[in-house]
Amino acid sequence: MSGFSEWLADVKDVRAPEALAVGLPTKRVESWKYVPIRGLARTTWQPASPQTTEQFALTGGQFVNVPKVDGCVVSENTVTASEQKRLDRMSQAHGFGLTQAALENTRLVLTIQKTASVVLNLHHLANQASSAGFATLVLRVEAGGQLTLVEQFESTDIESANLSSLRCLVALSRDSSVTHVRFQAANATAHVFSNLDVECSENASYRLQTIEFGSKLARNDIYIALVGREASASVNGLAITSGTQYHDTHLAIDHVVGETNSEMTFRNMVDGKGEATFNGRVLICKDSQRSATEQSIANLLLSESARVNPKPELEIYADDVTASHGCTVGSLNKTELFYLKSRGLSEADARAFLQYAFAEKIVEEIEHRDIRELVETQLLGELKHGELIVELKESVDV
């Protein structure tokens, strides 16, 4: 039994018996090992109620004031035989998987025409308690067209348990880019779960700044598939962790064809009982001749209660390939706190500036202005020595 079995008992959807025999992920299932599903389990969830908004919103499992933009056309609710597709590989990922799919609320389709240049700003609204919202986003953007899509998230405070899920499909046609930035700060008790599909196709480029401060539990599922050549795809992530948070990134990148390039950087900052999970997998096929990758992992642990499960992989089929890889675990280092020191900062000030510039080297590559003012304003108001750091910022080298 889960916490969703009422739920789906009543839905008409032909994959909740499935979902139901199956249940939620155990820790048998190794992509979810290392996530606490007490409260997913233990919550008796409820259909949320979508929210007044005159923003461009998900809440409630519905999108509402989808924006009317040149060159962004909504479109019919189906979808074709490839997403449907990739969209039943989720589903059947794990049992939460089947969750999502037989209880999305919503499905919103929208088409980038060619060479048309678009920018959507997404709201996550808050959910009530115990209750909770799917829905799932299909975005085309066809040959030439230009995407920034920019979701953020409310968090104004809710009692106990509430959950948003979300799944995304991206399609790049030839030559088209997408810049995806997320910055999630949803409320303490929220449950927030992200599946994202990207496919891209020749000459086409997709990247991703993702920053995890908020929520109890914050799950993402992001699957890239590199499948035209000069193809290419760049992730840049940050999770904050504290408390008794726990956030968890599976990331996979396939280099389907040849000539094609993908980036990703990671970074875990832990401190309290907080816990954090990374999985980043590359794949190169065998025919994936003169492609280029580069992976770096960094996870900090500020407490002794800290945990971090950090779990880089690379697998290489292809004899001409330029590949790097790094993963790192530690704590602050000691010869630069020494450093801050001798230079007139207490333990406390250095260890809040040090933690900062590790952060900011994530922070300071999102493009959004907005967004990268708001981040750098949540991250010193996190780490409490807000005025001292920008001070601080001015005379020593972050």
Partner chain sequence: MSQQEIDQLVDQDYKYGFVTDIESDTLPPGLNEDVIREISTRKGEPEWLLEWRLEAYAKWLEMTPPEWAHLDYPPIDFQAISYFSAPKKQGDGPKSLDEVDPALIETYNKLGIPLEEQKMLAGVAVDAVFDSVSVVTTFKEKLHEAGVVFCPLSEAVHSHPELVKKFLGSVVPQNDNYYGALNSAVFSDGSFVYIPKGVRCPMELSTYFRINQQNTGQFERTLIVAEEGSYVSYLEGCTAPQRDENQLHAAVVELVAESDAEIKYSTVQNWFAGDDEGKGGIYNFVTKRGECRGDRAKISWTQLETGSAITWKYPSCVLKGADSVGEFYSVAVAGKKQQADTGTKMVHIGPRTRSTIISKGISTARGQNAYRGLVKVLPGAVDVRNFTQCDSLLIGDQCGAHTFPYVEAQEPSAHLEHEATTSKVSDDQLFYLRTRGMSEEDALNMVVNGFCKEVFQKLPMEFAVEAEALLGITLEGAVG
Contents of the next structure:
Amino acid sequence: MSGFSEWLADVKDVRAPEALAVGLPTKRVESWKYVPIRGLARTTWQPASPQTTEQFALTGGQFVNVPKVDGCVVSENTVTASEQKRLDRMSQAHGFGLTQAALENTRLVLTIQKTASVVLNLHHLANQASSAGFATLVLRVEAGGQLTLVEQFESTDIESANLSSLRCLVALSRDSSVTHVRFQAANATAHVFSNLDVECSENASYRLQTIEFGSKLARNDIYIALVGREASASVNGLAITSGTQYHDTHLAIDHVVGETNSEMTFRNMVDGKGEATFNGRVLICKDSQRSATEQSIANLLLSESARVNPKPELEIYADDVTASHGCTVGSLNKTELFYLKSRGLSEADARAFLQYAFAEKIVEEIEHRDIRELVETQLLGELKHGELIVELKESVDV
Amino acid sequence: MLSIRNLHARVIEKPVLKGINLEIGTGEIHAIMGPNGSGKSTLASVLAGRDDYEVTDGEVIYMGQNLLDLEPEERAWAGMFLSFQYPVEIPGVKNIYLLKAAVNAIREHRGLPELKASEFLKLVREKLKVMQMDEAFLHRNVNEGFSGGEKKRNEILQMQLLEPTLALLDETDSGLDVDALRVVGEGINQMRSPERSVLLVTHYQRLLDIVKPDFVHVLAHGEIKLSGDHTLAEKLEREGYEGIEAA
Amino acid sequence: MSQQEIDQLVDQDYKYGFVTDIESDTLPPGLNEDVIREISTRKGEPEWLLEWRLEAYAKWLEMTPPEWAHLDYPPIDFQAISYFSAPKKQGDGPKSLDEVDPALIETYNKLGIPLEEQKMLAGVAVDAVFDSVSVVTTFKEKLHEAGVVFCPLSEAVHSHPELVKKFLGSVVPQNDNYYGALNSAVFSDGSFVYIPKGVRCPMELSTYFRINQQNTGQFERTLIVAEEGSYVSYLEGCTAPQRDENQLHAAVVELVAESDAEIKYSTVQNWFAGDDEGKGGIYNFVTKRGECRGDRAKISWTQLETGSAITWKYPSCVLKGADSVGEFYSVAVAGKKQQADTGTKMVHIGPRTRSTIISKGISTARGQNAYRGLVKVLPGAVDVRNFTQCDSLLIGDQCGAHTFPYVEAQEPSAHLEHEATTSKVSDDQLFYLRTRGMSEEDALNMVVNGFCKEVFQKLPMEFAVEAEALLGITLEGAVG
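One more: the block was the form predicted alone; return the form predicted together with its partner chain.
Next comes the full complex, this chain leading.
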């Protein structure tokens, strides 16, 4: 029995019976094999209700205060056939996809007009205990348009399990670009689901910077298709997992045509009884010649009970390509620790230094200054003995 | 200042140091020379407290304290400094963070007040000048992407800032071109003082032309085979290590 | 290099495609309990082994074929396969080469296997498997002196029942996986090796396998036990004749290494790969696993996989003993329409256990080559080290190279590193070699050999030569 059974039985959506029949994915489903699903199944989920706020926010599965800015138009709530196809693919990707589709509250379609430059700040508000919100955001970026999408999570304490799910469809027309920054610092009982489906046309570029800090359980499914020549995608991610948190990112990039580029750099830092999973798959299709892809995954285990499951995959069907991946798992480097200690740093400070350095590789890449500083503050707050670095930053960074 | 008595150490079951005896007095400069694999770098690492080596016998007394009981950071607080043969790259940590954190950690243990940011920057700029280093070095990650020469200069820069009472310089001359060698050598000379002792570990004599040692020791097969003044280094340069190794 | 030229280079007929005409004693196709009883009866097995087979069969019935591999093939009709075939016996079986069916010897000679003098001169004992029953065993005496047991498993069941009973299924249990369970139910024969405490096996042990009977599944089962402080190097090689229908091969190999023991297991696999459309090739579903049970034990797998239409194979090491070592060195070639999904599992259970994985995948024509590996570190396995490198080489634009490295780490002191690259043979490299006077195919061969060198160096000397030649044949079309 899934924790959504009663809700699914109530809704009219045509996919509900199937979602009900399929239920939540089990560990037998390859892409869900590490996900601790029990918390989801234990709660009897109810629809969340929206809260009042001044900001552009996602709350109770609904978008509120959609900003009125030049170059950004709220389109009709209907999707094109090809968008529907991509949504269907999301629904079919795993058992939970159908539930997400069937329980969807709202859908928002935004069009970024030709050559416009738009910044959107989306705030995710926490849903109430035992309640869940499901929403879909469709972003159409017209030729030459530029969009910066920043997602932030409110971290108000909620006494028990709460859930928020956002399915996001992004279509980049030729020569457009999207910078997408996600800073997930949701409350400690939150279950956060993010499904992202991106399509890049000719010479379009999509850049994602995603930081996972909060929530009890977070699952990201990211799919990027490079369908036009010279299209490129870059994904930088960091998950800081501690306590009994579970963070999971499944990232897939398809090089559908040639002369496309992708790059992914992901870092997991796991402490306490935390567990982090990262699955990065790059597919280079037949005839996608002169494509290049580079993956790098680094994992830092900080405690006896921390667990990490990294898996960088390559599927290559064209020969004139450059593809490489690297993956490391380890604890703090002993030689580096020794070097710092030989310069007079205490063991605790040296450890904090190295953890900070590990995360900083990803954080320093965030172009959005406010978010970068927010992430750094949170990061340093999280580190045991992070004070020294805070102090150093304040004193010598000019 | 430093007294090494019958020091034995091994790496993974393999003995590397087989009874080292060495006395270093205050204000003295000693050079340890020897062929590759003689145990030179092991000696420097053991003194700095690297735990890849197991000390099986002997003792080391540093300023009245049993050195081998101290953690690496405690040795640093007590005024010891190791210039690494292969300085460690630490991606993500700015050089200036390390410098300031280290300077203040050591000042704290010497009972000195913490340096204010402005004072610290003034001091660093002074030392950068001595080492002929650009200020941009401060904002690069520790040793990351540095050339061999830049790394060694960075080590001596750290030494200048930390003002140790005993400096262990492990193969500081390796990988340096003539100009860099001169800068590094001058950097060391500038630190000479009646209160400070230096132990230079080197394979070649060329650094010793700039930094004249008071004593030269030859290490082979884990033992000091020969000791003398700086003329011994010149003799070795001419005649090589063969004669000594056989001895 | 043009596609046409490449096609010519990689395209050649199976060198060993012929059928030996020997009367066979074959069971009709189909699988049920009666067939298993019949196999057991014909082999004169004790009751406990029959029970063991039936148990496995019951488990197999409840299992489903694995679908996670990067392989595409029609469902196998397990009822269309015959599960037993033995060459017709003359008397009680041969006691020396002279007594062996001359047609068999002829087959070996055609294969270029120096079974007779060459092997003896080389000091290698040969336990040749023709279809399913071992018929030739040489150099037994010398091994006997050393206390080494090297015989067909079917013989060991009678001569060393306590050992077989103790170790059979102890590394790969009956229900380990679908094909392993099938093998446990119907296994035909294979090698049994037992190296007593402190003994260094005086020669390299070698077995040549060969599929000969039409529609006959080949279900080899090999068990190697190395007691404390012993050493053995075991070589396995196979070739198969050309066929129109797919043939199923589901072997199981179990290795047990006690404290300070070392087992080196080398394979050259050249089953028939099928025609250009993939028709007629062998389906090779193999379960190979070794357990380092004692401290400082070492198991090393080295393989060259050039044949089979489908390869599904993950020679693995379970590192239980403290400081034990697992190694996997592999070259896998997928040409024609071959599909390979191969790799290894390194399971670190004991403290300070170390593993190394070097995998080289070569894809040509329409071949699909996948590396699939798992490095798992269990809690308490402190200071574990793993280094994994998997490189793929693509020759031509119709083939594919894939990498699926799984890591499951539950121990902070673990230090794991994984590197992978995918590249093609560069035109610059070929051009450079050609300006030095090499033909195009020699140049290609040289580049590919260089790519594989790290792995070939791990093969026993005489095998390495064979491996290079085989790779050359696979790539060049030149008759070696």
